[in-house]
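Shown next as structure tokens: one chain only, the form predicted alone.
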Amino acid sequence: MRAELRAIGALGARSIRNTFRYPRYLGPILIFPTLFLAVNTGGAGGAIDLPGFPEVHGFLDFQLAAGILQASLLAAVMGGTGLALDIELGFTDRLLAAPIRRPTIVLGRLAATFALGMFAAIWFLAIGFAFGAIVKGGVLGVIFVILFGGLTATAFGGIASAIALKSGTASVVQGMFPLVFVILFVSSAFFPAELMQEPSQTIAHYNPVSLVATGIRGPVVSGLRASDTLDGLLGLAIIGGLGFVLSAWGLRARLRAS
């Protein structure tokens, strides 16, 4: 077990170094969601006065969850892209010949994705605090938000890894980028589901990303509540479970191909 944990740590550290070494990997995770957060907050700040909008300290507080979700999803896509590049360059084949358990190859990449998700959450919380946002859950609420950011990136990272393992091509994984926005925009990440029109409202209610958004947003706008945390964990369980099944299927396919 110790040897496997060392292997996971080494692969995760390698992935993190590569991400920070090449700005084209880190830039989309932070810069694009930050600009989107600025545009949304500045252009739609009056939405908090709409009848039925949840009571919040400010629109920025409500939008922080959307920024963290968006960055976490992009971190997952970048992680899958990195795994696909390793497959294209033959690095994964060398790992398959190494004396380590096969799932370690994916777990090492997911460990890095988890760290990047937490880093993205810290980034957006820092921006929020700089511009007057308040986390009603206090220090413990901040910790919950950071952990949820990492877990969200990991859950979606399993799906991205499965696509990378099955296709073995970075361009296919990068094709997930438009899908990320479709998933986000038909959830309650950017706007309350109750104020959406049909069919977006119904889709948002059943979208597990809405549950994750509730888990991230709850500590910020309402404080720590068991219902929000359970909703977030349920959404992560659904997405993470799907990612686990697909990753196992993709890894078996890659082993057969190798």
Second form
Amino acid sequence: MRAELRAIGALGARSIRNTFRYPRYLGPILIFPTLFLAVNTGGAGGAIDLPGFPEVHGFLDFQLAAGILQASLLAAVMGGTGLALDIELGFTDRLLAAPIRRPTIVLGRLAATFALGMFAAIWFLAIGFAFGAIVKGGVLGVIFVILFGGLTATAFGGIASAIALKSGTASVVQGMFPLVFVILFVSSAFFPAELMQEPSQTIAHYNPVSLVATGIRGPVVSGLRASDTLDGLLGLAIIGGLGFVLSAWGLRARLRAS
Amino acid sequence: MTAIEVQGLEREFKGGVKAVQGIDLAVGEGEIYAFLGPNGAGKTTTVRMLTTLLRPTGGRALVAGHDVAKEAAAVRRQIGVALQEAALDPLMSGHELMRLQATLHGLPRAEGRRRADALVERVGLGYAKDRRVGTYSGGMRRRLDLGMALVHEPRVLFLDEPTTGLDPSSRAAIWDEVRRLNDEGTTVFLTTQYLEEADQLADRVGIIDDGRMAIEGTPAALKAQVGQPHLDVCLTDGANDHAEGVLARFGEVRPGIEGVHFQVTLAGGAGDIAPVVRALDEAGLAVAQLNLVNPTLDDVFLAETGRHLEGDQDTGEVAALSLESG
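The form predicted in complex with the partner chain is what I want next, because the block you gave corresponds to the form predicted alone; please supply it.
Whole complex next, starting from this chain.
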């Protein structure tokens, strides 16, 4: 067990190092969501005056969850892309020939995605603080937001890994890139679901990403509330559970096909 | 003791493609065994099954005493693997990759670092150990790959086409290292499409064609089965009616082009060269060129399958002696 944990740690460290060594990996995780945050906050800041918009300190505070979610989802996509590149390069064969359990290969990648998700959360919190946002949940709230960032990336990372394992092609995983935005737009990540038009409102209501958005946003705009945290964890459980099942299926398919 | 024991090994892919069709082989402890065959013969599929990367669909294989299908983890602990097209992460340094490999094989951190240090030096990459692998040449990558396969001191080393695409000096460096490893007691199973590689390195050679073992034995024994060496004789003057009669004293003669080129099988081997030269001289026949041609593993393959090995870029027709006169 200890050897497996060391292997997960070593593989995770490798993935993180590579992300920082190769700007094409890191760029999308931070640049796109940061630009989105800037454009949204600057252009749609008046939305907080709309009837039905929740009471918040500022629109930036509300949008931080969107930035963190977006970056976490993109970290998941980049993690899946990295796994698919390993398959394309044949590096996965090297790992498969080592005396480690097969799931360790995926878990190593997910460990890195978790760390990158937390890094993205820290990045957006720093931007938020720099531009006047406050976290009502205090230090504990900050910790909660960072943890949610990591868990969100990991949960979606499972789905990205499944696609990587099944397809074995980086371009297929990168094809998820636009899908990330679609998933986010039909959730309450950017705007409260109550202010959306149909059918987006109904989709957002059932979209588990809305639950995760509540889990991340709650500590920022409302302080620590059990209901927000439970909503967030429920969303993560749904997405993570799906990711777990799909990646287990993808790994089995990959091992059969290799 | 047997390091690798294979009985009736088969692999059928989706769509009914049978890449390996019932291979039997045994490799002794401390042996270098070369698996020779053309592209698509089933070499890599066999290696992938023996290294637990691919599940056999039939037969049985034991590596280091463990069944590759039922005790895959135990097999993986005993083997080192350097696969075709050295699959290395271009963003990592050579030393980082070595350390990662050590961790994956469960070595403690300090021990892993010590072995990584020793192995990068051993494979001649000490000067480049902190450089990203993406900057390495093909030969450096292969040497690193080989070093990584050794980090846990495996009993059996699998090398899948270790020198394909390398220049002669890089190839020679890999060969030297393989010999050194074998001298230290490591069993080596290598696949190759290079005749010279099998000839130079292997204690025994198995020739595979179309998923089946065509023939197996020591290189010398296999070549001896094909026949004696022959001498290519090229005379300066054409239409030498009596040249065939002179050469016939030494073995079977095949006349060549326009009475100047002959092939004579030397019953006495290379020892017959001097008498042949003397006899031609005494008969007043001037020699333009003389080549001793030994049977090659390609001749063995040709004799067994009716085809030449593809992809071989070596001087397969080994010319042990080449004399030219004015």
